[in-house]
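Next up is one chain by itself, shown in structure tokens, the form predicted on its own.
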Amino acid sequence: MKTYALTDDSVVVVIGSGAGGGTVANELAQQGVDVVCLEAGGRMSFADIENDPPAMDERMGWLDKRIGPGVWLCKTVGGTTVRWSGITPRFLAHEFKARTSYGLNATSTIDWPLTLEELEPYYDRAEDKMGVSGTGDIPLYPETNNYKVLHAGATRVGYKQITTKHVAINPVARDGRPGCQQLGFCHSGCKIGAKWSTLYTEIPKAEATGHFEIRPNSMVLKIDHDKTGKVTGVVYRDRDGVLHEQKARAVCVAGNVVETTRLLLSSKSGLFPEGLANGSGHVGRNHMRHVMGFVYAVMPGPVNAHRASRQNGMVLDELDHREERGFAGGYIMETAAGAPDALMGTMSTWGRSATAFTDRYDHVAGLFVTGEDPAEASNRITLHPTEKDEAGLPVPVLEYADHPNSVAMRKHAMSAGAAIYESLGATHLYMSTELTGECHNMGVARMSENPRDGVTNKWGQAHDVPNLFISDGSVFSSSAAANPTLTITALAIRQAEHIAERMRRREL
């Protein structure tokens, strides 16, 4: 395995393996770019996957302390992607252009520098790369009981467009993974490799190019930089507390949100007293974290949802903007199921209401809901002054509430997902209506045209800083309605054919 000296300072570092890291990484090291990433978290392997949600969870989760309302992360190679359910739309047109389409002046919503015409083709890439279902030569992935309840709703309600389309689990073998065999325990990490990880894709693929080293157990402490302001080096420390600085030519950063974060903030100094590359103060600010909520119903026959992966369909005919409906922005219905603990765990009630799930857990079909959240500076995650964790870093602060629009989206959802199973005769519904989010994190670093709305340009580089490139969810300039993952990709993609061919013109 190649490995590269700590003084090495031709090598872009990569902080992170997850869907923006890992890619950003495999990319750069296809075309011949040296690249270190470092990872907080150890490496698994299948043998140490287990279909076993709750050990999962301790295994990968990230444990961390946090003071506010949780995000939910993992600290592993292949972060969050050995996790996540496999969904991937893509954005729209409109939600590129957040603040020309909604208005919502009263918040810090703001137009992407970039469109939809200009990440159409690096969406194909992306998709291709994890096996999309419905897209290229790939199947639709199969229907499950899940998916067909909701179909079969949806359908009699009026909705149209009900799809298996967008799944980035394999719906037969493709690029040296197997099919899906329907196990079900998707968030566990899939034990036979179906589902589109960077853990055993990506990273073993840059592995192959010679060009790559990771580096597991190293959790990045600080950015360092020199007196012109171009970032020199990281700071990390590796399992046994020992600290390290790996030199770099440039600095990609792809920690989720609250890392990334926390890792520019900590990063200050002289130059950049306010954090590195805050100059315009957005670090950690227009947090966004999407509409969210459960509906789940206990269906007249069986379902049996929990035989099949996790999310597999969706409704997207909510999916656009319309004025009438009393918010600005639109949402997607989505299948969801889970083991009987992640269910009640979701439903956090007692009583008869919960036993109707629990004695006919054999019945109950689920959706999930995803909209978007408007950007609001308010919406931010901070330093907390005096705490610190066990690698001696400020614990983060979070903040965030509801905007007035999300409300209004969230009772519509909630109102649309249950009117879907009471169609078909569901006996009793359970509809969540206090989640914010807690899995697709985005903001806090993002792209914006003029250097004073944002922290990044179009590329995910650094308004301040030259050699420094943001490469997560953290640059998006508005949440749209989508899961995040697939637009994370091809941005992680467009960003790395970016910084190649400014490494090939020695601009960086």
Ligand SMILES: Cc1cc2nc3c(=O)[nH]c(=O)nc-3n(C[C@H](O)[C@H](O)[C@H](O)COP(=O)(O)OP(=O)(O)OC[C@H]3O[C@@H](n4cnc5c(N)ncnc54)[C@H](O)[C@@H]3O)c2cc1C
Contents of the next structure:
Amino acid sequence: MKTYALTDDSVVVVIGSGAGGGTVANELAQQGVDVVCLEAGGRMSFADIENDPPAMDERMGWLDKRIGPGVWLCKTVGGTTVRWSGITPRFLAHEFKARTSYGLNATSTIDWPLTLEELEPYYDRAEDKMGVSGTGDIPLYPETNNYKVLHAGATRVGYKQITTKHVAINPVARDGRPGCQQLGFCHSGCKIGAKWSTLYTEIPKAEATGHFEIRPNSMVLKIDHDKTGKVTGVVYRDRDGVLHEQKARAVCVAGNVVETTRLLLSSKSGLFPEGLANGSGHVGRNHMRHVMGFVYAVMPGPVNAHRASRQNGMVLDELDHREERGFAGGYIMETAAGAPDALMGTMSTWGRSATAFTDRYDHVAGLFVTGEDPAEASNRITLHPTEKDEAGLPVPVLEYADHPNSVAMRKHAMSAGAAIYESLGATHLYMSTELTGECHNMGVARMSENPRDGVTNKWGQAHDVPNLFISDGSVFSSSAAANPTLTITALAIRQAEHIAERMRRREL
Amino acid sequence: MRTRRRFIAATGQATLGVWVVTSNAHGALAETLSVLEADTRLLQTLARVARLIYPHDGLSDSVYVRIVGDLLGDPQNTATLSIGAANLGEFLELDEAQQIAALQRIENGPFFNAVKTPLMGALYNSPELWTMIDYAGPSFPFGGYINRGFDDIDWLPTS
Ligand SMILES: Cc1cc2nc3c(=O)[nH]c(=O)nc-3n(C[C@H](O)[C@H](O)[C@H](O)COP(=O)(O)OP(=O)(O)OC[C@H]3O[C@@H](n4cnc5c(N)ncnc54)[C@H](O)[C@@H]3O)c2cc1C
Ligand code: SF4
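Compare with the form predicted on its own: the form predicted together with this ligand:
And the full complex, kicking off with our chain again.
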């Protein structure tokens, strides 16, 4: 396997190996660019992936201390794509123009400096790469029991756009990975690799190019720069706690929102007193997390929703923007299921109203809502002034409050979801807005036309630092409604193409 | 301390007497007994709280006792749990409606959540509960559900 010297300053350093990092690294390597990927977590094989959620949480969860509302991420090669569900709708044209479409003048909402049209070819490539059901020649994802309930109920209440398209889990074998066997433990890692994860797609493919080295158990602490403000390398801590500096020609940061913020803010210097690339003061601000919630229903007959992938179909009828609903933006309802502890983990209620669901576990159907969350400068991530974690890094502090738009949307979505199951005679309903931790994280280094309004340009290149790129959901200018990962991946493919091209032109 | 509590937790209350006799051959018997009585009461109170949080009629008390016993075995929890239980007063003497009302008053406090959160993890990963609700746990060894009913629903209306 290819390795690079610490002093080799011709390499692009990619920080993180999840959806953003794994993709940008592989796409660069495919074009012959030499890449060193530094990943805080260890590297698992399929043998390490077990159908044991608590054990897997220990093995791959991000457990470092944070203050404030939780975020649910992974520290492992493959990042949170080891854990994710694989739901991958595209963003819509009007969502890229959030400010123009919605107004929301009291928020810090902006338009993307990018249109759907510009991103479409990369969406095509991302769907092909990830094996998204119902795209290209890939069949639709098979209809599971939970989906059939959603479909029947949604049809009864008059919805029309109900589909098992947009699932990045192989319906049939493809690209060297098997078809889904409906194991049902997607959130503990897919033991057979049917679900797309960079762990067993982008990373080995990048290795096969001979232009790529991944260093697991390597936590980046700081990004260094020279007098002119160009990035020169990164300092990281290996598994033994030893510090190293890897030189770099350019750096791509894809630590997933909270860690990307921490790294930029920790890399402050005389030249960048407020943090690297933070001339605008926007680093860490406009953290968006989607309007989320679950609706669970005890149905009149058995569903056995857990005997299938966690998420596998959706209703798209509420996705458009309709002012008469009393809120801006739209939302998607997606099937959701889990092991008994996952079900209870998202229900704060207790007593008989809780055990009504677990006592009839086999009768439970469920859906998950994801919807547009407006950007607000006050929803932000900062560093604790004194408290440090075991790596010596300042502990991240998260502050987050719902905008009234999100409150109104959630209310609408919860009753729309409930109506679906009521139409089929559900005997108990539970509307949950508690997540084990936030899954979709966006913003904090957003793309903006005007450097005063954000941190990066439409390529994810920092406005203030020409050879620093942000390659994860941090660059989203608005959240849109759909789950973020397809868009993260499409942007990463596009960014890699841009970086390689700029390198060929000797501009980087 | 930790070992003794784990022992209690693992064996349940029925064997407490035996343990007292065999391990206190020389003196300090009275003192130990009162500690144990307090422990037993604490354990019973916590087990009752646990059952009221997640009441499953199909589960025997021993499941709840084992889980709260494990919780007590962790020295980090001891203070929160014993103070919280003490604050409930004569909890075991109340009727069920009164007990539920008492818990509702403290449901946002540290004690309640120090029981509820780990109880959730332990109870819903316990083999007894899985058997009761017919949840099979790991599916990889059986080849998943692709040929075992992932799409076998038969009661849905066709319109
Ligand atoms: C339960 C769950 C279900 C989900 N389901 C869906 C879904 O259905 N659809 C969807 O679109 N999205 C889903 N998501 C979200 C999805 O997982 C993320 O959007 C995606 O993984 C983000 O990619 P990323 O590259 O930004 O970050 P990650 O995939 O989290 O990768 C970041 C990587 O960077 C590493 N890292 C961080 N800091 C450092 C550092 N300083 N040095 C070195 N390495 C570092 C981390 O260890 C990690 O491996 C889900 C998430 C969860 C938790
Ligand atoms: S249900 Fe499918 S995708 Fe999920 S873990 Fe099983 S095989 Fe993998």
